[in-house]
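In structure tokens, the next block holds one chain alone, the form predicted alone.
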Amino acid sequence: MSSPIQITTIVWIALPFLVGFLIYLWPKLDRWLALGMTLVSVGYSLLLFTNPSPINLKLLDNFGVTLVVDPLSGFFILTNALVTAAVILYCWQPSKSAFFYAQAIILHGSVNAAFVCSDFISLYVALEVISIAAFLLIAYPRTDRSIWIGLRYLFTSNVAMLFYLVGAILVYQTHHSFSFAGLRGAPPEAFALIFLGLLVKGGVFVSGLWLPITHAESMSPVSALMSGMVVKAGIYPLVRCALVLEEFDPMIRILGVSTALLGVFYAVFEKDVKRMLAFHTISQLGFVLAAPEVGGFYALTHGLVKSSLFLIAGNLPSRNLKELQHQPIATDLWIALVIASFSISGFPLLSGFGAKVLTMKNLVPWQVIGMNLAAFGTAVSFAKLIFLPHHTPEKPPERGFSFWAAIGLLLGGLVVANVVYYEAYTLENIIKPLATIGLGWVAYFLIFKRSVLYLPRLLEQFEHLIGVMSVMLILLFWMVLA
């Protein structure tokens, strides 16, 4: 017999999509029910921390077709609400079409289906939904380079699927059952196929290389979405195969520093803001996966500064960093800027502080050097929006309440969250962060704000993508042959 929490998951699960269909019959209250099932959401992921012990729900006999949900997946989850909750608050005024809140709405549902998945069958589902969602939100505007961008990402994606698809059934072939735990035993080429389509599906390292375009050329708000949310729905499954499989775990781990480190090189070096930010997007999902038994944390604080972060450079007067440093932005865009790029890089007082602290306490002593180049490639690029001139207009932009509602919401979690690991505040921890942010500004004065750096995009350019997954697939089945 079903236990009370088990019928809220249940209905949670379905109720996004439900909202989102009614969104559609009544337009009008579009904007009021998107937030409103944010609201829910934000709710169900508190209860999860509440809960003492994981929600297991299996849908078909047999099969290894089962949910769980625990406190990983509520930081998640946690995460997913408040950053569609920002989404749709930033786009109150003006307001966007229905279309766009069911979209939004039905995203954030088929998101959420994913952090709760628990075998391959109902990820691979929720994941195409996710495809689809994303793909009509990045072609919202219906220019020709938005519908391109979308079908790029959209193409991509369903590759990357297959490839899955192909893992998944192998798994399934070996133990007739879809479970995670079913990767135990399975053959190489299974592990190799489903990691690839994960690792694609969430910007991990050279796979993700399709993400810098995508991110950039979308709205901001879609932007936000994607690089708070989205890529996550692929993190997610390694993070728990990792932690479900210890074996698996070495594996993880070198795939995290990797991606930290290739993201921040490319970072420091970019003079586009949004490039920049997608960059760091690859980066920071390294930190994730780097310390998998405390990426539920990390995973929320990058959520809702990468997500402020977006929002905030829409509004500025420029993408060019070169144009940006002789154009003084408004200050109170300029003090939201300045607080989002203190906690990624991780200053005391905001939770990307104690996200850093307790990731390089969950090290094994190989990740540290290639981490610790990581966090200070981070203080290096932030450097380059912290130290943008700024002023006070005599007649500011109104950007209205819609917009401050948003960045409130995000930059407040930061200083809320903040206290989740209020552990982390010893003299020794509070130094370490601070003089690699001192360092990273040095740095950045000395050598990185005069230099001139093209780095090439080939990798980036479509007809490329599908080369590089066929060499993650071929590093991937060395990885688990060693």
Second form
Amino acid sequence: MSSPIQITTIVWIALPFLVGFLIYLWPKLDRWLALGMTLVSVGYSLLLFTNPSPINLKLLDNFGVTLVVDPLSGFFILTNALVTAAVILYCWQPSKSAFFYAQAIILHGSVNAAFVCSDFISLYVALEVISIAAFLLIAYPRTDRSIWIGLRYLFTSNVAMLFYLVGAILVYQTHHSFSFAGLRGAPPEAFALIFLGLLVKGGVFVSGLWLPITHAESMSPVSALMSGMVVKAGIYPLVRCALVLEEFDPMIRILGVSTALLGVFYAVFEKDVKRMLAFHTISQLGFVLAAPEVGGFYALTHGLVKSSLFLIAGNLPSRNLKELQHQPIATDLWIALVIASFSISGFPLLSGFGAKVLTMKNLVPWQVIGMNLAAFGTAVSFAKLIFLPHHTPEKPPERGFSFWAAIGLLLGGLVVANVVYYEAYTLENIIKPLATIGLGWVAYFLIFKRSVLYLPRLLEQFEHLIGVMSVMLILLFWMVLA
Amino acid sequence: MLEASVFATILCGFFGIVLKKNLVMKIIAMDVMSTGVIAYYVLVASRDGLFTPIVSDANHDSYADPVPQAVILTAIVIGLSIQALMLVGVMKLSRNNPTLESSEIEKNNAL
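Can I have the other form now, the form predicted in complex with the partner chain, not the form predicted alone?
Time for the whole complex; same chain goes first.
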């Protein structure tokens, strides 16, 4: 009845939760168990790439859980596995408590679950488990500030998920099924409510403004997890919906372009390293949504590069860019920073280049200007990191094996991922990103290096985050009707 | 009529979250909102009938739809655990922010 690969899928979904509990029971093995689990996920995602036909699973009749696994989910699962592995390596020495590793692996498992489900209720459960695990990780230091950041996150996402639930029942009412395909023919309110939930969860457009504070104020490894994979759990269903239902494709593309521009606009003016990276996450998610067919590869490269950047940022002497310009950083750290910044700006030899070329190829004509502008903004804002002063200190600071293992894994992944789209390397394709980067650097030196403009943070306040949801709901509703 | 009341409950909860200053009140407002959502699931389930679909000798022709009820049971459990978690967080925060006003907490923990 069920083939071996279907059984493998089910075992693989259940395994992280089992491993999570096992870590509590056997705290001495915490890191090894967690790392082993991520290796299993890497293996599983590679298996998916060799298995071209999608795996469909229907558990318990028509009303039950439906799962779809194909190479698109393979990309997301691989991202998830690599980012988690890097974070666990990063936290190897000095080690955290077993609680941290258990939560990280449960988070990994729930994000995996979100990447395979294809009905609204299993997705709901996966997203809520993500919220809880992410809250516990954010609040891990137990300071007032971290608890408040976590509470904000939990509150925003829970309110969004309540809207989502109302949307889900409206879909059920029309088709007597919760599957993604049921969105076709469902009333426009259902669509608006479900998308509101996913947009907030995925940090897209103005409803994603909870993201900068959450990502910037958490500990570095947690920021890497959040930016590298947790937001993608909200993005993946959007991409999936755009692929299943062609009529929503233009809408997702519009949201993609506006998100890319909004994020990059804030990032260009930002003076704080971690906040700039967080705004960049918003912008890069826009790139994933702008061309849903190839979103998987972009998500992979973004996950790798953004988590390595957050891990490096955690080791910088200061978070303020103005201070960093007078305070040279160690050369080894600078080299890692430059490699990652080059990849995200789309420089050849790193897979950020291939991903950007592939995305640009799959745009529809009206998107091109917007996305090129966003790519230009990316080059401008990362010039801030590339041109930081550096030196070789006499007594090199102690950065242990675990830091370099994590960064090596992520940056190595960026180089190896080039094989996915090696056709990108043509003369014409290479010249364009180089020109964009060059222009970006010129603009940085002429204008943005001296800019003292501080954008207001009014919209990031807690009350406004909730209020913006209602505005977004009306906007979505209007978009569906139009 | 019932549907209108359910939506009114959801909206009341939502406005409560936006307008109430106190963090505990916000959590209660969120609970009101989720009660509204749960009621809506029950309402949808009872569109075709009110009888619980249990195998028995008595024969009814109009049964309630068990699927939304089963689904919302999951959501109730998740909602409960999230609220418990939030209240623990609020307890911790209340030690240094006795008024628990969200704007005050935000100011105290700003950059």
